[in-house]
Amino acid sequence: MLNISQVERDTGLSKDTLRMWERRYGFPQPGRDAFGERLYDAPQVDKLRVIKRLMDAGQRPGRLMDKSFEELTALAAQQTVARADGTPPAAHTDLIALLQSHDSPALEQHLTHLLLRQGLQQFVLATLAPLNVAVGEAWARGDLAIFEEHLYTERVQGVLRSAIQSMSRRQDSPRVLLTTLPQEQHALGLLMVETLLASERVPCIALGTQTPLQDIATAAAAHRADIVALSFSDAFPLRAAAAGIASLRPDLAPSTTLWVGGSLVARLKQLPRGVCRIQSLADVLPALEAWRSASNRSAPG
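Just the chain, alone, in the form predicted in complex with the DNA, possible?
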């Protein structure tokens, strides 16, 4: 039996939201302890967790509340199957099976092996990019536990960061500043971009995630960045992304290019002038080439 604070931590739903759902939909319906405070039992928390997962996948709570736990899990499974229609999951199921086997050394070995066989660029583009999607979906289906996804993220970070660290850097490259806005916690996208650039010997000024807008502009000026690259995952609020981009652009020097990437950007309507949309990881290196030729044209030599 959990109290409302613990449920908030466990499910990611705020206390206010939990109380409002109870008031509005009649679910959850927690018991009370001796002091009149809410106590949630395990089945209700499980159901809340599935609901949260489905909401992260785009569903709205109103439609989900009256369904049973079984209906909800079925719905979750159904959703990802429908989307993963024609994609060949062969190589991915191997790795996901490895994740489920909890053999941490084998996982690391497998990733390193793939990296060595494919080379850095192919590893990122052909293996990691689709694998990330597959892992996300497996998690949404309930096939992967959170801790299994965490282990995956950590292992990939280890492999990528180690690869980045060992690359030599050219000094005549563009200065690329890499980060995300506050509220965006996903670091893997940034790291994959950094890896691709490192493979072209372009060093990055990586700030990790969640840099305040004002600081991004200040940092870009301090480091005399040629390119500022932001990453937006699907979970990021669309409006906030558009607003953030629009307010950041004029704070950057006109000569600084602003790249925006991540799964969210496909849904952004119109971008301000001087903002470059990176639809997928495959666009990163072409965008780098484009920047180089544009830069040469304006300042030859």
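So that the term is clear: the rigid core is the largest set of C-alpha atoms that superpose within 1.5 Å between two forms. Residue numbers count along the first chain shown, from 1. Worth saying up front: this structure is predicted, and the values here are computed from it rather than measured. Compared with the form predicted alone:
- The two forms, fitted on the rigid core, differ between these two forms by less than 2 Å at the CA of residue 222.
- With the core held fixed between these two forms, residue 126 has its Cα displaced by under 2 Å.
- Taking 2 Å as the criterion, residue 186 does not count as shifted between these two forms: its C-alpha moves by less than this amount when the rigid core is aligned.
Return the form predicted alone of this protein as a structure block, the form predicted in complex with the DNA having already been given.
The next block holds one chain only.
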């Protein structure tokens, strides 16, 4: 039996999301300990993992809750087959083999070699983004355990942070503040955005995840941020995302642009003025160029 904090860490689903699903869908159905705290058994946690994986692939939670674990795993397997395009790239196969061998130093060396050979932008956009999907699909097939997927995430974060620290900064670049709203714990997407910006020598102020709205606005003012970038995974409640964006935008300086990205943002129908939708990682650098062009047009002289 796992408590709600352990389930949050294991599945990547926030406590608020778990409680909301319990009320809205009747799943999960945790027991209670002697102190009234929620406890989740292994079958429920297994099902939550698969639901999270399917949501990351674009499925809506309301269509998944009533399905059995077997139906969900079959659906995950079908999506894996549907996305497959011939033989997996050798880099994917080699990396998954390293994860299965639990050779952490070799895994980090392999990732570092790919980065040095390809450069930051190519590594993030052409290799790391599809590699994240490949690792998730390997987990869905049962080829990787959850701890192996966590190991992958930790090693990727270490490689990217080392690369970011080695990059110089341009003083005339925008100051970008990176974070997520409360309930959103996914940090890898933010780090990949920071890496892409670092490749353009753009300094970032990374606050990590789950920053309260008022603190985001305060930090943006304190750092004189030109851009505030928020990331939303598909598991984040849609209404909470829309409300948070609408609440934060007036608290930022008019000259500060608000970027919102992640797998959820395609479902946001309308965004307030001064908010830029980042549909994918590939849109980050064009959005940066658009900001620079607008900044040059508004500059005096």
